[in-house]
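One chain follows as structure tokens, the form predicted on its own.
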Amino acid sequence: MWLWVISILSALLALNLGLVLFFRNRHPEPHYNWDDIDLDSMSFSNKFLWGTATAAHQVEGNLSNNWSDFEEKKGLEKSGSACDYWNRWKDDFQMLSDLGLSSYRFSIEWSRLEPEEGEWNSEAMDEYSAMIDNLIERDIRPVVTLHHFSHPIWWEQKGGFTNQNNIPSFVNYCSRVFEALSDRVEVWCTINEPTVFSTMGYTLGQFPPGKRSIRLTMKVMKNLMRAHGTVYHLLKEKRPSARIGVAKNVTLFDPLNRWSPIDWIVARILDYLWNGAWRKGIMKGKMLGAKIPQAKNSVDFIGLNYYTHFLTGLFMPTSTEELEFAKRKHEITTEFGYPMYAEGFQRAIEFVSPLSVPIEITENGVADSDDSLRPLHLKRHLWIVSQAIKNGYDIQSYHHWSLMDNFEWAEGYKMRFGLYEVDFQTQERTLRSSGELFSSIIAH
């Protein structure tokens, strides 16, 4: 009897050990001894493009869209005038020039252009067109994002991306913006961070519309892929020379306990849902059991947003109130709560490389109100990019998030990501030391 029990336990132990070794070999989690690395050894070609990024709802101010409606209904901190960028963008563009930037990623606000269904605001479109002209005059490449988390209230009331029948309205909006700007804008992101939008809005309920439904989350993810693919092919027909992609947040999922097969399995499931299913959609035209043929090969470049990794286990948080970020002992915790894990930047680059298109770093940054961590964060992450380029990865740009402090979605104004500090009472912008550092790196 005891021999039988011992045999069973031994077999289970061997199976668990085998699973752990299998996962550890296929999914390593490197950690560097940064004290042994010369962070000043980074180098970039003269063709490499340096930029920053913003999003309309976070900076423009006084918008009426799904986000402002959500803020009101949930009693959240109001975005209000934000950075008053809509009135101050010429001065803010001077900050781009002062930094020595050659690229600028920003988003168009659909609700400004079509506040009511079928009602088009040509004056707002003219303002965006003037922004493009101003950037070009400064020799700064405009990179336009068509959907960065926000859209009109009327479209939200129709179900937004939960309803596949709503996609034509989104496609029409994208088409009209493209027709107005594509004679001067070469690079376009259709959608920003589709998995963040889906999960935060429909699983954790922290983004509009504040729902918590796995079924709706999967539905929205697939409809975002359908919308992206449809927009890609339509815009390419209009102007084949345009470069069109999507900005994908690659968050890495690692097991909290690297000797737990359960933690490994949870991490791999979450990694597939967050990252792998999306990549498969682009590569194969299939996503989460659905055939989406228009999505296959629907990127001319991939926009990579990278911030951190997430340590996971069996007992996962089911709401934002429970959401806590674990970290390894030696990792530095950022103000947002997640760890700084620059080593993961290389893993994220490797993850998107099978798409076989150029990589544009469309976001990378850190919340750091006193600017004590951002200089180190910048140098570590840029060193990773420099090494990846040396190793043959086709990385064409780096856009720091963000140009200036702004409204950080569900976190309101307490998270400060800017190279420029913003006093939201006076709207005064002040260049931080990290901004000076970034400018000096660009100059060399």
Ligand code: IFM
The other form holds:
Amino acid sequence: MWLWVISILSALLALNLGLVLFFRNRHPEPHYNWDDIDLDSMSFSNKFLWGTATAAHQVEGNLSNNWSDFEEKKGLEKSGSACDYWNRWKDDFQMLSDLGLSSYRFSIEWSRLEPEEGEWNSEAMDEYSAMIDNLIERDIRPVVTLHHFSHPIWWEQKGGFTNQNNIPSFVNYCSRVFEALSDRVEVWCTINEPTVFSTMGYTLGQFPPGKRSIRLTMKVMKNLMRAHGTVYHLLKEKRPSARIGVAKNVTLFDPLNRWSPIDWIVARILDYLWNGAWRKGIMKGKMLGAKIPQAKNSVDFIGLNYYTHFLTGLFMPTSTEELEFAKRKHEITTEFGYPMYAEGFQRAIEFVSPLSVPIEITENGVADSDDSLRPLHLKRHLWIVSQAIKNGYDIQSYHHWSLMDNFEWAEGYKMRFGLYEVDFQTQERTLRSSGELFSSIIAH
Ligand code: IFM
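Return the form predicted in complex with the ligand of this protein as a structure block, the form predicted on its own having already been given.
And the full complex, kicking off with our chain again.
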């Protein structure tokens, strides 16, 4: 009897060890001894482009869209006048010049351009056009995102991305913007962070429309891919010289307990759903069991947004209220609650490289209201980028998230990601030390 018990236990132990070793080789989780690394050794070529990023709903102010509606209905902190950027963008663009930037990523607000279905607001388009001219005068490359989490209420009411029949109106909006701006804008992101949009809106319910359904999440993921692929081909037909991509948030998933096969399996599944399915969609035109041929090879560059890794286990939270982010002992917790894990930036770069297109870092940054962590965060992440370039990865730009504090979605105004601090009472902007640091790195 004991012999049986011992044999079964040994077999389970061997299986466990085997599984851990099997996954470990495919999914290493490096951690550096940062004290041994000279962060000042980073260097970048003169061709490298330096930028910051913002998104319309987070900065412009006084919008009426799916998000403002959700804020109202859910009793969330309201975006309100946000950074009042719609009235102050000229001064804010001076801040871009003051930092010494050569690129600026921002998004167009569909609800401004088409507040009601079929009713187009040409003045709003003229304003975006004036922004582009102003950036070009400043020698700053505009990078335009067509969908950054927000869209008109009428489109949300029709089901937004849950319904494939709604894609043509999105494509029509993209086409109009492209016709108006593509004579001056070369670089376009179709959709920002499709997996964040689908998971937060349809699994965790923290973004509009606040649903909690795996079935809808899958539908939205596939429709986002369909929409992206369709927009890609349409815009390329209109102007083959345009460079079109998507801004993909690559979040890494690592097992909380490295000895637990279950934690490994959960990590692998989440990694596939979050990252792998998207890469496969673009590489093969297939996603989550659906054929989406228009998605195949539908990027001229990949926009990479990188923030952190999540440590996964059997009991994963099903809502963000339950979210308590686990971290390794030596990792620093950021204000958002997740750990700073700069080593993961290298892994995220490796992850997107099989797409075989240039990489633009479209976002990277940290919530840090007193600016105590951001300088170190910035240096570690930029060091990783500089090493990756030295190792042959074709990384063409880095856009810091964000130019200034702004409306951080479900978190409201308490998460502060800006190189400039914003006083939301007076709208005064003040350069943080990390902003000075960023500027001095750019100037080197
Ligand atoms: O503020 C967001 C942005 O809109 C999308 N990427 C992550 C940022 C920080 O959470």
